[in-house]
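For reference, the chain that follows is the form predicted on its own, supplied as structure tokens.
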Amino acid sequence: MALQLGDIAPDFTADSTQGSISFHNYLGDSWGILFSHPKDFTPVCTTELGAVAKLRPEFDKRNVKVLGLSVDSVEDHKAWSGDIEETQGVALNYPLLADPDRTVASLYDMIHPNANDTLTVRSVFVIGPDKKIKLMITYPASTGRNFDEILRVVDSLQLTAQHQVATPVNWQHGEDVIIVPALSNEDAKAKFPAGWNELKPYLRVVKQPGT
């Protein structure tokens, strides 16, 4: 069956290029992002992979680590990071994964046959601290990911962990909210006690939490 969101994203130990990770306990209480890549030496991986390392900082802001996979070896993942650094001015600073017999792609339904019946697809999985998929998102190899936009789901995910709202079309971090349907009125006042926009019942619009 299929993963969907809210599943317990599955544990696996798999060799990378920083050691053996046993994927739950490398999180711990942290957040996660785990996402594939096709085939080590190629172009948009490349990019992709120095995208991730240079926004590092960013990940690690908001307690996120990040792992990449795919199919290839630890051997062909480190010859592979000389190119990264010298491509993209920037060294692989997170684990890559090594998957060859594909036990972590099956897991995760990584390996689309009608896409290629061997190579992983762009898969991202977004995973809270209590180690339940919040995120899934899939792309073709020819694609590249925005992970400027992974970043923002990573902040809304938080912050409507923490606090009873939802975040609007095109939301940025430091934008109004809205406050949940499911909070009464009279509840949101104690939540919000300097008040709301509401342009209809339900469709409160708040300032951010903690801003």
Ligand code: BEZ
Contents of the next structure:
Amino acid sequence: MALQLGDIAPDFTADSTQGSISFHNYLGDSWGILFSHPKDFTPVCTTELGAVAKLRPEFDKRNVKVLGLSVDSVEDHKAWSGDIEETQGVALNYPLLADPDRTVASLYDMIHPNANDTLTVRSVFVIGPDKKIKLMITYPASTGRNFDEILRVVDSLQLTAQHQVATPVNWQHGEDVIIVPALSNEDAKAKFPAGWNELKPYLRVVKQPGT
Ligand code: BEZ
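Could you please show the structure of the form predicted in complex with the named molecule, as a counterpart to the form predicted on its own just displayed?
To see the whole picture, the full complex is given below, headed by that same chain.
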């Protein structure tokens, strides 16, 4: 059955540009992002992998370990990384998994045969410290992802894991959030003593906790 939110992220051991990686051990107590790209030495992928390397300090701040993957070999990944550094102005600073036999791609349903029967699509999995899948998104090969959006979702996931709030449309860290409907007004008073703005009984807007 296809993976779903809340499932345990399948564990695996695979070669990478930083040696053999056992996924769950590698993640430890951190959050994780596992993302696939279709192919080494391709233009959109080159820009994406450079963008992720530039965002590494932001991932570190959020205790997120990032792992890339494609069906290419470690040797190809290493040869390509020089092109990424040359053209994107940043060196790869996270591991790229080599999955030539498609073991990991199959575990995570990263090959969509009606799009391409040999290459991975642009999948993203965000995994919590409990090893459960918190987010899955899939882009086609022709569209580069917005990794600022992935960071935004991580901010939301980390906030909503800690507090009984949800984040509204286009929310950014520091902006107001929404008290989850499951929390009664009575219980909300204890958690949000400064109060909230009740636009509707089910739409209660409150300052982001911790800001
Ligand atoms: C790219 O990264 O540019 C790309 C990769 C595979 C198919 C199409 C585009």
